[in-house]
Each structure stands twice: as C-alpha cells, then as structure tokens.
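In the form predicted alone, a lone chain appears below as structure tokens.
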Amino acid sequence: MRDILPELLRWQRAGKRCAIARVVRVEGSGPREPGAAMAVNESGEVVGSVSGGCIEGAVVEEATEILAGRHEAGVVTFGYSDDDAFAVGLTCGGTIHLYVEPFDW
C-alpha cells in the first residue's frame, strides 16, 4: 500500500474516485504477497500490482464496475479451473483472493 500512496494522493488532489484491490490471501504457489495494492482511477489509471500482470486486466474490470456501482465490493477470487481452462487464471497455478472496495478518501 505504501508504494501507491504517492498516486493516490495525486488522485485525490485531482479530485479523482478511485478502487483499491488488495491481496488477501493466496492459496498455492502466488506472485504477490498478502498486502499487494494496486488500485484504479475513474479515468482508467492503474497503480500498484496484485499478481505480477496474470490478472491485472481482469482486475481493472471489477474496480471499474464497482466505480459505476454495477458491483458490490467484495472479495474476488482469481485462479486456475479444470472446469473453465480459458477463465483468467495465474500462469503460477495457485489461487489469489483480492478485496476490492471503493476507496474513500
């Protein structure tokens, strides 16, 4: 969190909304720790990291459906699926739970 701290206050300075998305857990083998930011503007903006770039895009969605307020924040949970080989997974094969919330200044 501490390494997108810097944009974030740019953002609010710019009187920008933006989500934050944060590492909760990580169950096998994960890119990032728990405590990995990153977060989204509402102009599309992104700071920080959760997986390295296996997610990301993925990521950007759901924070930019919880700005529109179509999603609830919530707990997100990304990962390999024998059931659904083509969902966006993490190339490592482990499963990544993320927290994603509107950030309120």
The other form holds:
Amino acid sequence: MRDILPELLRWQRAGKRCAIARVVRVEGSGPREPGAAMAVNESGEVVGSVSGGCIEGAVVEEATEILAGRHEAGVVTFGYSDDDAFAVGLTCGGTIHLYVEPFDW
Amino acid sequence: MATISSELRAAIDAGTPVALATLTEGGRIGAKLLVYSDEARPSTGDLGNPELTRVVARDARGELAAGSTVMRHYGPAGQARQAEVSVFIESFAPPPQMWIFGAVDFTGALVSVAKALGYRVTVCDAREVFATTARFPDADAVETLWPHELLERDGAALGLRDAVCVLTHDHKFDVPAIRAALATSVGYIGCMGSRRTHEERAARLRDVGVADAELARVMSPIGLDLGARSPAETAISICAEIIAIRYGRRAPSLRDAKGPIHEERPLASRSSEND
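Next block: the form predicted together with the partner chain, after the form predicted alone:
Okay, now the whole complex, with that chain kicking things off.
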C-alpha cells in the first residue's frame, strides 16, 4: 500500500471517494505479495495493482459496487479453481484473497 | 482532523517502523489499529474489543520486527487457537539500505538498480572529487569518508535486509572496509575485483586477522556469473545475487565459479559470425 498511499491521500484531500483493495493472502503461485494494493475512485481513476493484470478489471467492478453501496467491505477471493464465483481467474494457478473496503479512514 | 491514513503516511515518511492492523472478518469489519514498534508510543484506533486490541498490538510489533505482512486469526476477545476474527497486519518497515563504497564507473548504475529495488542508497568514497551528489543524483546520501569510518560510525544500524557493496578494488580501502563490514550484522557483503585482486585481498585480510569463517560471508568477486561487462549489466548481476541470497536460492555466483569473469564476446555476436 505504501506505493499508492500518496495518491490516495490526494484523492481524499480533493474530496474524491474511493475504495481500496489489498492482497491479504496468497495460496500457491501468485504474482504479488500480501500488502500489494490498488484503489479506484468515484471518477473511475485507478492506481496500483494486485496481480499481473489478471484480475484488475474484476477488482475495479468490486470497488465500484462498494462505492455505490451495493456491496459491503470484506474479503473476496480470486482463483483458478473457482468454478462459479468469478468468471475471471489467475493464469498462474494460484488463489488471491483481497480485502476491499471504502477508503474512509 | 488527522486520519489514520495521514498518520500512517507521516510515519512512513519519517522512517518510523509502523504496522497497520485491519479487522477483515468476524467483528467490526474495517476497524483499524496503527501500532508503533516503540512500545512507549500509544497505538491509534481500536478493533472494537479492548482485549483483542491489546493482543493484536502485541502481535503487530512482532510482525513489524520481522518485516512481515500477514493475516492472523483470533477469538472475539483476542483468544489464541480460535479463528472467528481475521486481522490483516501490514508492516511498514523503513526501506533496506545499500551502502556502496567507491565512487567508480559502476557505482551510478548500481545506485539506479538498487533504487528500483527499493533500497535507501548511500555512496561513500574518501576522495572528495569523486564523492559528490552531482555525480550520484539518485543516491539518498553521499559520504566523503573512508569506508571503514562510515561503518564504524553508523554500521550498528545495518541488519539482515541490508547490503554492503565494496567497488573500490583498491586494497588500501577494501581491506579495512571489509573488516569493518564483517563486524556488523549486515546481511550481504560483496566485493568487486578480478580473481587475482580477490586472491590478494583475501590474503591481506587473513594477514590482519580475519578468520576464514568470517571471509566466507564475503561474496567476492561480487555478483552472479552472468558474463556481465557494462556497468548496468554488472549492477544487475550484483542485485540478482543479493535477491538470490535473500530468498535462499542457488544461482551461480562468481565466487563459486572459476575462469574468466568476462567472455571475450557475447555468444550472440559470435553466432552471427558463423552465419
């Protein structure tokens, strides 16, 4: 999160609402370590990354749902082995758990 | 009003070790606790239960000391061996340090690669003409001192995540530098020079009382056996060696090989001649 924190604080100062996704656990082969983070603001601007580009699109959707109040903050899981929950997966074969929440702190 | 995020940013900018704990499942989801390694400094925030907050603060200091970022599980009041509550603990330790001795041709390239890897880089050379910020604009600090003087002054700050690279290849500087580096807890010591320079240097180090077991800590000649020639290639071979050692992987180091450090010409240009 260290790398995106300055941008998050700029958004916060500018009054832009945003949601942040952080990698909290990786099983098997995953491209980024726990702590890797990305954020999406209400204008649709994105900063950071949580994988090698495999799931960023789905993370933007989840963040948008949270900003719209349709989803609660919580842990979401992306994995190659997931049959139903997510259409996108990781080509590396690993599983990534992300904690996604509004950046209101 | 100061937010937890702005307090976190201020701590990171000040180089203060800090951990951020976030409750992610099984309680007040999103609750946060900012914990400092300094126990005298109070934490900011709470996790919704005083006992959970106390236990997580203690564990966060442990994770911070190890520089690790992990998910941990507790009972609702911080009980061990229960897992209803998940807390993500993210450590923000100050960046690792690389000290580069010798303001030579290779130094600038090594500064660039080390910066890309997130090191705080110090360049040190006793020669005032060479050790200038103008020559190493990307370095975080430039010191005009003998290497061993810097190591004796500030070496106690070096730890397992840090690196010392001796590029002077001048025995006058190298020998006291390596001896002083061996007295620190630094995780990586690499030393540049040809195989002949290395042999002479090792002999001089033994002469001043450095034991073979200590010498075994030194990666000399420095770097992986990549056939690197240019400053940029050499910088990558050095940093790649540091990465391999950090993760305990075996990659072919120059120290453990024999024969010339550089090939006469790269294979690619040789094969094109055969066409």
